[in-house]
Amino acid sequence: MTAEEPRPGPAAPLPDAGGTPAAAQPATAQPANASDGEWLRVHPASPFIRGWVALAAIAFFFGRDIFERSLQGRPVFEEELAGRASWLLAGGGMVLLVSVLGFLLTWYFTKYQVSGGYVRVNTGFLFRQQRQARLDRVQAIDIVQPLLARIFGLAELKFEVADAGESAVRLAYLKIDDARQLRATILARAAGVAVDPAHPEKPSPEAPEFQVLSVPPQRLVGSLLLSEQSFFVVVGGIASVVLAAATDSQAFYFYLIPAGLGLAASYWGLFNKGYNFTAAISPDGIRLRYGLLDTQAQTLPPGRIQALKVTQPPLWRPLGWYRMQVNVAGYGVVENAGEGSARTTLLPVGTLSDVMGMLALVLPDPGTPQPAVVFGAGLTGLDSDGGFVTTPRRARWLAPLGWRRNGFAATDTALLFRSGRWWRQLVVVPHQRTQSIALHQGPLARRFRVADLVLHTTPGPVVPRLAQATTEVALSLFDEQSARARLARKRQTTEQWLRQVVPGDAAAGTGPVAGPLEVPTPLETPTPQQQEGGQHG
């Protein structure tokens, strides 16, 4: 059984300050001094640092024999081969040159365009592609710095797309304040910021920001290695140790060492990709940094999150540490995993209090009048703490553990799944994020009347789903969340964020944008009496 609750079509355009149709107006994003419209070239070292891998290789294959007969004292080329020196030079000459050539017109033939509300992008000489986005519908912007590319001062500009599965442009690599320009100014045209008419060319001013949180170097490490990998490892190092010992044979010991170099591997991805994280608020959105030596910067608009899931695995609870994830639109499908884990993080690791105020990002409007009392609920809760409807007692056989953690609640804005007695889960949907519903129920759950029920949002790492509610209560919230979302969706007029606010001031520029920024108040950390009900568990 499905829900589809249809998309609002597009919404008219609403004038500005001055009674012109937003529609009928242009957009631009180019960097300063760039008029409307006009064709650019990223920077003429882009292909270089896109292929610096593909010269080295190069370099290495004819330089190695070279340089250790250099070294050795012995003739550069084999007397055989001192007849056609010449003739390996110049092949090797040639490879290089035709290199090079290729990545200059790689670059020559890569160019980008911000006009009539979309991005647009062509590359290729001999196969031609043009990729475009629409300005309203971005999920997201990144600035990605990889290290060769800091050391230039340069970055790639990236940005998700709604119902895309890849990036939808990429910019590679352009000087680091034209990205942040250019970034600012897509923002501002996806925010539904008006152009003046007399200065098309005008570069949009960079919002402010706020920061709200940072991540301590000592906590990143703690929470690596108090990881689910190292208790496995260190389980299996046990393990590996009493069958040595019982079998009086050494080979159990090698199976330690493909273990040892995976966790130390993914130690340093995740450190690398952790370190120095912090998160700001602005009215382009959330902001996150982080990085050791590919940095990377990514804005989330206003509303793009899909869907949000807090965790707290067992060896982080004495701590009071959480980690945070989220579903955006683009972000399901990436180049690799270790890109795809760092992009959908919304807090690494993080206390209570710092759970709270990202929450209060995401979610402006709890939508209830103790946010405190439910959201503590939701990461500690048993029973009926916090309005929550658990799994009934006649199906504690199907999760013995579980039973009275599964559960959900729903506020005026927002749908949310609890579950887990061991590791902690929270799942936040926001109503009109809600895509579809489905309830799923197999033989033995019939036997015990229960079901599950699913929501379906962008592909990412927040499945939301709740386990086992009685069948009459799946039914009633099927029937209940789809007429949320429907309602949730119509009061959403339009994808550009600052006009469904005041479509006066803040388009033309002069309201939340160019004013001073208005930081959301976090939510309520829960006092130790309202997680009384968490604590036994």
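Residue numbers count along the first chain shown, from 1. Think of the rigid core as the biggest set of C-alphas that the two forms share within 1.5 Å after superposition. Predicted model only: the values in this text are computed from it and were never measured. Compared with the form predicted together with its partner chain:
- Put the two forms on the same core and the Cα of residue 382 is off by less than 2 Å between the two forms.
- With the core held fixed, residue 240 shows a CA shift of 2 Å or greater between the two forms.
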The other form holds:
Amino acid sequence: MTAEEPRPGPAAPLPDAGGTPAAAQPATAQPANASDGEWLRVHPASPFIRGWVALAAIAFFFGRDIFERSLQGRPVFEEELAGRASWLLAGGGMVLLVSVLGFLLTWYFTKYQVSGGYVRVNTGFLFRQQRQARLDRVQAIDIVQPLLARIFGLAELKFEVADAGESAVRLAYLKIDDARQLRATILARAAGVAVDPAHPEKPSPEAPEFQVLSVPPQRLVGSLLLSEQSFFVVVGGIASVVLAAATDSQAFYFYLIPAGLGLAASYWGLFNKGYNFTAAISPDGIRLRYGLLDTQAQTLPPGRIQALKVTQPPLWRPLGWYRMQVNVAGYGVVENAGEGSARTTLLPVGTLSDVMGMLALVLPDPGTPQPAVVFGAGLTGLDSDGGFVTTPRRARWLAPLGWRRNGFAATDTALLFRSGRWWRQLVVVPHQRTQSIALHQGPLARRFRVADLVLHTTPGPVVPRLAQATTEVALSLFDEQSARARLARKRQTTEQWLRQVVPGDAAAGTGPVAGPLEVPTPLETPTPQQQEGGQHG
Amino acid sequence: MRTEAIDPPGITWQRVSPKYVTVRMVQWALANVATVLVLALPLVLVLAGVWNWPPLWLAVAVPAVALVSALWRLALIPRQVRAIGYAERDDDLLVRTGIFFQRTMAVPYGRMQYVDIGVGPVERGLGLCTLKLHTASPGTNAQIPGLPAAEGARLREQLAARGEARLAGL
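Please move on to the form predicted together with its partner chain, as the form predicted on its own is already shown.
Now the complete complex, all chains and molecules, led by this one.
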């Protein structure tokens, strides 16, 4: 990527690019199509940044002792130790040397290459491992910057590939500019932008992007304060105070201390993750950025979102806030609201217009002439608003609260499931993302002549399930949805999203985002808000 | 097979081999006989006068309940096996199971990532196999047990060929 000289052509032999020290090692057992693949190394400081915890622990362990001794005016070493100081020093030096050597070897044997539609990553010197990932199967790319890496201007590139079980490929750490460049290259290849045969080394330009929304910090704080977690905190706090007063015992307060610490850590984690959340759109897909100390920039290429849900807990209702979560292949299931759930969150907290804006990004073609009405009814509506078909009245005892909300609506491009009277929820599944469909009916449901319909998607927080639909309705939806999914799959034939737009197939609905960008030229135009540099620089 | 309420109309279901009942009964025996015997141990000890504590009625009731529920499940097996059906449609494979908790599933050929065949020891003795379909979703828990080995192989080849023709990405 760093070579300047133009190559004669793709048929040129592979050898190292001469000038770049990183490309000293030519590929050994690579397929012949590695036309533009140099083997590159990650930044030499990477193992130290990854292993800093161990180094810091050692430093802390010895440092504290020496510090305390010197504070107390004692000699740094005890008398009987002083005689053996040289041995101790030698031993410590050996340990340090071995770990540094290990770090260096790890670094030396970690190499990566982008070529011929694949990214390959080699790691390990005792147990060597080669991973290769098909670029057109890239589901999402993240640039992660933990605090320490951020201080040194480094970043980890992490991408999910829907190829095999263990899917994440990580490159840690690269210089932030290199990471961004590599991301642009991978996304351009994944999108099907042709490599200029005259200049295969010419870096792909970064796609321009436009910021769509951001979450102000006060709203984030408000959403944390009004979360279910806070509700239980208040209830738990009141309960322990009452118990302490009733039993005249102070012991309850002791239990509150670790609980309070845990809660503070949890709130801090959520705040740190969700701080400064912004969403932007680019031809590469949706860019999400967030984080206070550790920052993360996620890119979801178009059409990679398998399913989406919009939820509103009851405490958020007076403020009109919503949360959006997505299923992306490779992100997997995240149970609690802690660490990894940020990755599956499309919008941590947003207003109705934010939600509609994000929906427009995910589904450029809503498939209905009145998207605001249909999706609005999905968020807040009851009964048959917006064309929703709900649970029949006869089955209201199966869902005494939710029966007027439980329902579905189908647009030309997506299926909408609505549920929850108090915990409102709207699930959106694009038709071409349906994996398989199942109808379920238990004895009680059979008695009320209703059935559940389940759409299967990739693992994630969204589980699309239509509860208690009339049996006939469920059965016809089962057939219609199979047909719709089949049609949608036929329209979308390639994973390379810039090549998806087939002439004369206007209904394919890749929409205004990917539509006019078959060639990389518009990518090179400067943009009003090239705001990435501002955030990472 | 009787068509149930949630089955799409006009489908002729393929049934699995009746011999699969034997497989299920062996599984049932492995799971239940040991349980009932262990639960009956206190009864024996009480009757022998070694133990005093569990009153006789309790010592009788626990294994009796376990036995009745096990027998009930045993009695259901033939009907459950008869309720398993599959049908190859033009674009998807339908699989149905269950009598009380029924499930009908449609797995599009283009979504199948791989198909595998498993054969357990009892199944091998009876010349049966179990076909499992995998899509990108773990929710697609579609398997057709109790297929005759030849039919399983045919179905696997058929599904692979159809999947190849209609393969879509995620």
